[in-house]
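Just one chain follows, in the form predicted alone, and it is written as structure tokens.
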Amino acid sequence: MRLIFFLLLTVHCLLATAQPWYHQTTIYQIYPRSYYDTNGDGTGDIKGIIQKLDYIQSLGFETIWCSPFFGSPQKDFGYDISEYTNIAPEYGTLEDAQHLIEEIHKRGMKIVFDMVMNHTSDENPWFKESASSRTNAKADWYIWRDKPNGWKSALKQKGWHYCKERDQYYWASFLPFQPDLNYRNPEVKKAMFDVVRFWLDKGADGFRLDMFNSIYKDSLFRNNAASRKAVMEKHDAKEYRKTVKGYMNQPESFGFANELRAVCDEFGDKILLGEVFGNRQMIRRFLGEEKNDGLGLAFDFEMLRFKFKAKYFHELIESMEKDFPAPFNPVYVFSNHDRRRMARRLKGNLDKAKLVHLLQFTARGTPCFYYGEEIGMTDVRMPYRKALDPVAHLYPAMPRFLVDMAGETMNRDEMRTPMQWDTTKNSGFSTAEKTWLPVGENYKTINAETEKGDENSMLNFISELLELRNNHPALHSGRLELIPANELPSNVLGYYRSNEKEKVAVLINFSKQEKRIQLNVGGFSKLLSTDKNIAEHFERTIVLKSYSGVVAKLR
């Protein structure tokens, strides 16, 4: 009997510390415009993406995120979405989709679709019907008034839109031919739970969620400031003062994503990776308050701001062990669709980026890693006034969303160029003799196919820093140790992470000056470094070059 109690112990103990499949995974974002053209019309494809299936794998990612390849007149490139179970056809088709899917798994990868269920396309039939009059069966499928109130967008843009059929005024939260989904109407909650049961039935492994703090809106449209005051009267959360507006982070939106995440348990362990704004309090709000039983992951933006310094890391992952302890999560992102590539906010230093990824693939946490950063292409610099992105047209208003670090003006289209895989012309992307937006000039000496034969350049070491990650539990889902900063160099950081067999060390030191390191533990072996002539061994003293990184195993 005791045997018996003893084990049931045991299986009760690993299940309760178990971490599921996303927490420990790897995320490689794909924008599908821009991966691989395989008809020759310049625009990347569905089939594309699965030609390129094998190269995503070797080098070590285990989930792919899509942006997404919906129904849509392309507005938006897709966040406008018109027909959300079909296939926008310049990508291919429900077919192409169903056998994405198929090729993912069979390679033992995760495949995450780009939900927007915020918002669609005001050329979706249901909001062309909510248009046609105020008593169409879907005239309440949408947020309609008769006069608009104070708000303005997420872009700080009129946000509210005149319709003639109905002389009313439709709330869209982002670009104006995007109107905002009422889920006060139990009809729509229901209509999207079909569309996330329609894709997870056809083997999609879980939805990153585009815009999902602004799914409710407060019920009395309230302006910003008594919205947010009623909403801290009722649940006096401090945290609500700065983040809350009538448009965003309302209470019904965190348990909106615990019945969204009830939905997606109805077909196994699947992820929920959420687009949220706002403090890390708030955020956790969405991942649930101590289950994380809401969302699975969710995205903390003030990194794509990072400040190349020991001491901004150190801080952002002390805060990030704070705010996002087991059986919480974080995710580590440096670059996306929507912000500058690495390279640009590093002014094209390789050394430093690779230092970035190195904190990105052995911190605790999961990684999100934006395609082409793994051969570190650059943003192809654009006029806005000759723009694809509608936003960019926004200037000269410029509200902050345009504006990166530099101050300079963002055009999106900058950081979505077609993927540069070699030599040949458009980079390898396209046989078109015009792809959507222009390859970047510098594809002959920035391709995958040329740094494969570069023992030194950021594809390998991505490729090795992942091998790395994969083969050693403690980097993926060990725990995190922080060494004090009073106990390593000016503008190094440190920190271990450990299990029940092993204990690795990550130190990087973000100077340009050598450093020496003495730390008061054994020897280490090492496992991997940006610097090609470090010592194999160490005792107790590592010296770390100019901008390198080294992670080694505790003897």
Ligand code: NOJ
Given for the second form:
Amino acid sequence: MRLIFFLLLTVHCLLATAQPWYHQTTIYQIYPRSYYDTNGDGTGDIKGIIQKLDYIQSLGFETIWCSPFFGSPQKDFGYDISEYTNIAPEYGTLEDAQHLIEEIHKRGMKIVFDMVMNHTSDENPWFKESASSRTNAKADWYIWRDKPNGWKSALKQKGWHYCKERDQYYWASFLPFQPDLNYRNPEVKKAMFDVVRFWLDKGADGFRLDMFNSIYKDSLFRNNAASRKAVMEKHDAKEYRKTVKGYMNQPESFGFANELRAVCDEFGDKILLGEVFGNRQMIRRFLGEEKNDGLGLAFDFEMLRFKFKAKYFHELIESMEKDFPAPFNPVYVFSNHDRRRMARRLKGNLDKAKLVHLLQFTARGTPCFYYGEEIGMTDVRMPYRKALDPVAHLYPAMPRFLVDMAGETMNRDEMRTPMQWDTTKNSGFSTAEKTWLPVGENYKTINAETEKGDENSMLNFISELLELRNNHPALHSGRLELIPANELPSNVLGYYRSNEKEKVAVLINFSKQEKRIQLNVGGFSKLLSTDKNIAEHFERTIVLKSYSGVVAKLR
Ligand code: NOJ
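What would the structure be for the form predicted together with ligand NOJ, given that what you showed me was the form predicted alone?
Then the entire complex follows, led off by the chain already shown.
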């Protein structure tokens, strides 16, 4: 009897703690073009990533997501794929990709590939064939119509594009050279699942999924576009969502998530991280409503426009806990290759940035972290007229509200500049005369090497924070309990993380003033603080300096 009870208890405990690895991991996003250039052509490459794996591992990251390096004419720098099972020559070869996977696995780390399934490049042979006539074997692989309906692209531009050979229009959710595939055709689905299997077979640990909620379009092409004029006049984000629903968040896309999950399950426990837009209910549907059997994780980009206030983050965590309770897991993301870097958002105040990262790595969820943020890299401002980013050229024509929604001007070159490694030429990124994008002028002070030697640097803070998270299961897989705002001074955020073995408090002062915090429980030992002078042990009371935070364990 006792034995049975013991067994049941063990099974219960195992089930209670059995979270997939990607719910506990930390993700470091690399933009390959800008990471490290080994052949002196001014653009980063796969060999460069391999050379920097020890650096990434020494920071404490366990998983790497690489933006696309597949065959591509690079009109949208890899998000326009012409060869799904090959590597673009400027990044290397298939052998390099294989080597990258092996080197990452050798270190006990994971690699996430960026899979663009919604659309291909217009130079993809699939599209070339499809566009060549109305009767070819791939005639139905893309979304073709005799006449456009009123849909506008995700960027509020023309989304239907004329093709003379067919005397028809094709649909492109993003930019004109990125035609959308037609997943209502089973051959397309099969072809894409073959691509997925190809990379899983090579050892990829899963995928970040580009524009995943645009995969299916309304089967009747219903025109739910509000008139452009109305949208522009209202400057209303809700209106925007209504506008795009004909080719976003279609119910078939939720089912597709489950199918893709099943394909990945053939290869083991793989990460599927969705780029989906819409409200939380919508996101949950992609995750597999009740059981989390769809995509394992999905972004909610709303938080990229965070307000630096305790109230904002309290509400963010509260709603994440409500909308993504276990077995779901929130994703905390504060920058990426499409949006402003943290340093710019916070007007250069890196003390503030440290607090946002503190939260990012200690709240319950999977943190997704953009390269260069570990050194507090800044956006490099550039005139959008000269931008390489095709989106920047749409900027003047873009409705103001869309620009505001993104919270920034849309020249994405600014946040994609070369990683700043050291004080040498081109910040040690490349030996080329000219790098593909300019290196930030501040590289003599903001770079990985210099920061390594400064105990107060962002770099050392991030690696301390990761070490802490990795060593404390309460932080990477424990429960979260918010401390009610009325038990804390104004503009202070607090929460506990706990498991059977330990309870850890996170306290963050978002205010310019020093704050005295009085807690209901006593006896803490400091684990980490942004202010080095905080006492090693404290009882019920702790004083937090302006813009500072602490992680402490309950004794
Ligand atoms: C989202 C990606 O993050 C972005 O960089 C890209 O331009 C579009 N999808 C189109 O693929």
